[in-house]
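This document opens with one chain alone, in structure tokens, the form predicted alone.
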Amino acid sequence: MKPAIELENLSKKFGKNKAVDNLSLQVPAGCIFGFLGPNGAGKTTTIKMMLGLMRPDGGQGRVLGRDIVRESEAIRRKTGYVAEIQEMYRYMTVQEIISFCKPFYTGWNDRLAKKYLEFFQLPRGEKIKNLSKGMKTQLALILAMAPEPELLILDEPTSGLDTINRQEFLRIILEEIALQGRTVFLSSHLLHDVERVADLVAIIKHGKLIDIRSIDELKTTVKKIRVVFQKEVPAELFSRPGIRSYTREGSAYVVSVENNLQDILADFKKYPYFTFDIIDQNLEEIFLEKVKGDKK
């Protein structure tokens, strides 16, 4: 099966700012893919790029098979987006915008359409200008799915939602576009969702890719040791391969592995020391620790 999304050096600048540097990635399809970064990474760019929204200034990409600059409003059919800034007609209603869609999609669901309006209870006749930011995302989710879309593209869809609603919002994911065989593309800066649904996820800083991994290899692999040894220990220690920083801490140790642990755990226990404890990293602890930079 060919990936539901395939960039190859994607780049866009802005002045002289690179907002996406060289970016590469495949999405495989059928999967929940995280796309994680700090603000002004350049993940809103690069979605907007994958649509069509925005012309990259070099590189080129495939969504679903199709050109991302010259089969863009084939892309577009085919694919569901929310963005984190909702922009609707804010004069007309939830029924009004729900019925002004529906003739673009031929693979339109009424029935999921309702199913979701009654789930979220949103007033069909009130105006888009008088709905919470809550209840917009909630809307605009509605119609990213009613087309029963390929493709599901998220850029920080839970923004405003409260936790009982970003609940139901990520099973709602899971359960209509991810059990049947869908593929999701979500950027968020809630960790804790992404780390619940994604089964990849891709980190981005300054426009570079500087990881890509299922999140069960990333909990894998990426842990933090703290080690007291009995006596000091040659520097060149913590320049195994696979370590990416280590800090003091009275006595102790505090190393950061993302690589290679059983090897560094071998070459640490040959060195007598007073206690040793592996350290399981949690999604939102991988990521800051890879974002800030190695420090040493």
The other form holds:
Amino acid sequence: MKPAIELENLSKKFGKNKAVDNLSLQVPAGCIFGFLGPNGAGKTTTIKMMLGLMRPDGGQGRVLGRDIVRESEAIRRKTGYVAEIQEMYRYMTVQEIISFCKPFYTGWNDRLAKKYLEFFQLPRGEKIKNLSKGMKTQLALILAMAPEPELLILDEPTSGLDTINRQEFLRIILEEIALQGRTVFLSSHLLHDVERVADLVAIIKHGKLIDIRSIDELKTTVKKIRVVFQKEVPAELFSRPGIRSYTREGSAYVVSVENNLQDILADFKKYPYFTFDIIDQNLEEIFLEKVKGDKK
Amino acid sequence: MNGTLLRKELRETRWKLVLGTAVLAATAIFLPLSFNFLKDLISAIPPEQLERFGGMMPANIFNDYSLYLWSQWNAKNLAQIGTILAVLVGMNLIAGEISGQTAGFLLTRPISRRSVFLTKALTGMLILISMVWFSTIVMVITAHFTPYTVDAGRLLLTTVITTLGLLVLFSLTLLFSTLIDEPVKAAGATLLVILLLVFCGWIEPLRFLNIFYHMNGAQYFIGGTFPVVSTAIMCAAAVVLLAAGLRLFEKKEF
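I have the form predicted alone already, so could you send the form predicted in complex with its partner chain?
After this comes the whole thing, all chains and molecules, with the earlier chain placed first.
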């Protein structure tokens, strides 16, 4: 099966600042893809290039098999997009913005739009300027989903929602979209949300891809080892491939491992120790570890 | 061109259409009816004092009712009010989407930028043409209720020339609306360029730069020959300005 998104050495500069720096990644069709990175990492710029709002300075990309520069209109025909800042025409009512968007799409599903309007309890006659941030996000999601897109791109979609609505939003992504075999590209800083729904995550920093793996792989290979050795151990022990960083307090070490866990464990256990714990990490901890910095 | 977008643009510009038409139509009704009043007023002023007005309203225009209407409509009020309306209609079309942060929403719909730009340009032109022609027809109809003879055909043909000039000014505004992300600043920049061109027009060799010189239709209305060169210049200017705006819009990043 063709990937839903293929980016190859995609680059974008603003002045001297490289917002996206030779970014290459593939998003398999039908998966929920978490796109993570700190503020200013280049997540929104990448999305804007995928949708034709910005032109890449270098590299190339294909979304749903179409070129992101030459065929962006065709991409947008099959892609739903919920932006980080939901600005729509403030003078329109909920029903009017739906009626405005509908003619742009051939596959618009009125039943689906009605279903989500009722689900989110959005008043059809209310003007957009009177909607809360959360309601605008819900409306944007309806507008993105009603055309039944093959790909849904969500840029920080849950940031304006309260806990209950966030849960419902994620449930919709899981149950209504992903189960229908559609691809979801979810950019978010709410790592708990991404962890709940994503199959695959990519982490970017300063526009560069740091890591791309499945959530399961990430959680089984990225661990922390807390060990108190009985005597001094050679420093080379901590420079093995797969060790990202470590901290030391006396003979106690906390070691962050991102690969080769079994080999590292075997090496460590060659030295006598008082305590030895392998600590699971959630996505947030893994993310922070990865974007934080270099080995100590 | 996109029908959905056209309806949205018409809705957003409807108050400008209503108010612009009202102002132009009120002027159009006032001009034919004020002929006698102005004629008496001007004739009461001694000729040596009349010269102080710098020929703003030469007495000979009262010898010909159609000439009076042309001088006060095409060469003055329609050109001046129409310029303001052209700028008002064009300033928001692109810059308004950017300053209102709705450009991203619109451009993530499956519609080409060319279609967005051309639809917006067409909407603005339709609105401008509607205002100009509704009021011009109102003026001609009003003039027919006066005891004087009106050369309606000549006035209407001159209005085609004036309309073309206003479309050039609208295209210039649309270009600035694409270039500058703030509508008021886009309008300011357009007016500045228009003023600059008017000042250039005061210098004889640069007179061709003054758009008002081309759009008043004097060569046709007074001289009797159709201003082919002026018409060609205005057509070319409108096309070049629109093409430049379109190219800029297609390359713009949001």
